[in-house]
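Single chain ahead, by itself, as structure tokens, in the form predicted on its own.
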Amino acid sequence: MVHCVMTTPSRVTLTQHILRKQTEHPGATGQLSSLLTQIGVAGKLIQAQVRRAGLIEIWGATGDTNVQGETVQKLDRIAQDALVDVLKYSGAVAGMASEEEHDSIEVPPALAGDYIVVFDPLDGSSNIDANVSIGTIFGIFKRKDPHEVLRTDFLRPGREMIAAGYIIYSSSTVVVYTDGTSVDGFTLDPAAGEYFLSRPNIRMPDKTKVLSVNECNEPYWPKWVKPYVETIKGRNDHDKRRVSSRHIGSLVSDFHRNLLYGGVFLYPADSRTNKGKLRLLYECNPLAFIAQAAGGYASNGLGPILDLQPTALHDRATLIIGPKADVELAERMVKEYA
């Protein structure tokens, strides 16, 4: 007979955890705590629609294209509207920028708070119809001017963020966030309608067990990528397979798995355009901020992602993110094959 050992989950809610963290910052006004809590609320609204998508026919495309020239999925628009509506009335946000919108969104002064939020409302949305995990990615800055929202509030290095996180909609709905000191994960209990602390103080393993890269893009890789991939894969020998290939094609899901298990995610520039594909503000910076707080590292091959100075709301970048030693190995190989 097999006996199952049941563990008692933490009963610390997301809101309780955020409020406890607030006490570590003397002089805190409570706005950031309110903002993080409200992002969790938006996540609940989005996950409810994701779970009902097939039943109420909100799969598929709207027929529109976004600022990136990509097809807008119906759930993209639902997630966008949910985030904007919740954040607008949170009392903590002065301005927002979204991957789905051409320009930034300014909150009316009577509703405005102290923070700027950048987000990808539904990362991996091309996978929606196949029931593949998708998610929301966000980063938070303190506004620069108490009287007006400036373009420079958004166009700043990721290192200036004060918090970042993501929400994954999958077999369970999970929130992971950091205020720069620790990375903590919470799982939504549908029965209680609350997120409960499920992974406190997440640390990225320092060994790469997973390599996440779309190898079908090899014909378009810069010269350094193939030898780098072969170096990582070359750690497998007759004694043991030490590295596996896993590529979901949903950045937030690939990163979450690698954060927990130890892995490198790699999306290099495409030789046809000489540009990276991933958005600096909405994808690269928030995940780089999380990786750093968890002991990992993110680079564009030439230096830290968090040091890049954006020039436009929809700048793109090469992203190499994972255990510090292997991301630094990529940087060395970029120089070697330059």
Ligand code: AHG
The other form holds:
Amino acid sequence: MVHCVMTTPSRVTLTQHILRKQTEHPGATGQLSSLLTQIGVAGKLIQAQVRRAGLIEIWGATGDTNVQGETVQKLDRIAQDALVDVLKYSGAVAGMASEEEHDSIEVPPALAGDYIVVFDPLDGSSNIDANVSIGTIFGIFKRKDPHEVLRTDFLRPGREMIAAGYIIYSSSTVVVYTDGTSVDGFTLDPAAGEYFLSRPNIRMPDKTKVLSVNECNEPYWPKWVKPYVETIKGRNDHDKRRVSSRHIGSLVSDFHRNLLYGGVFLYPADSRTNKGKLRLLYECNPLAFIAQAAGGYASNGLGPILDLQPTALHDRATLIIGPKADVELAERMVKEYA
Ligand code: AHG
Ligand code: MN
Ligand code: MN
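Switching forms now, from the form predicted on its own to the form predicted in complex with the named molecule, please provide the structure.
The complete assembly is shown below, putting the previous chain first.
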């Protein structure tokens, strides 16, 4: 008798994982698989430059400011160009919107595919020159019309995304990706030049162990934030440390740690601007989509981030993201202190 032994491959690559997921969707054209593989390629190109910063002339600012009036770092520009060049020729993308471009970018019709990609090419720019973790954040939508790229391809609630993820350039280069069902993490093996599945099915712990907020903004916080922060801190007592403060100042890295360890990140509206700082389309929405798929939640204090209707590409929002119970606690405190 012949026994058929099923073995689980110990080394699953990002591409293999994506192709396997594709088989769960009959009728899939393979474009999304190709798009995700190409985002992985852009990540390799960006990380190669990030790891050489300081050796070649890519530290520091370009001398330009972006559409948001922020200083453009040389690596912001390098990351932007890598993503646009790779995605333009992926055969899967019709349009892109980026933190670093005022308007959306349309792919010439002859090269265009079915998807719309929004991204923050490099998040955490202020940390670059100090070798602190930074990353790329992306969200993917299906295009609405096969012939034209529409304004509403970009200005739509995050809930309509079909996939989202980020790449972290840190002690290792890690891709975290979700199609809305599971969240999986892949680590780049620099010797092989390939990403391997390192954290299958990531779930965000229910308990808040970490609190991440820029406390120096306290004078400008809305009324609910201080009592909220005090409530979380108040869980510590003499005998037991239950929560700890960790704030990197790179949203993507703060979120990654909180996703793995259980933590709330918040960036409330600021009374100087009456707005949050973080951008809805390419910062808040992709991370909200990942949080939700991992069992967590993201809110602007009034309701789900993923339900917000953007009015412009670079809209900003209050972001509270982490374990569901504590994000809902923030929503209750917003009401209480209104
Ligand atoms: P970016 O580098 O893409 O402009 O984003 C920076 C963001 C985010 O990563 C971080 O959480 C936040 O700015 C930090 O802002 P503060 O310095 O105001 O705390
Ligand atoms: Mn950013
Ligand atoms: Mn950025």
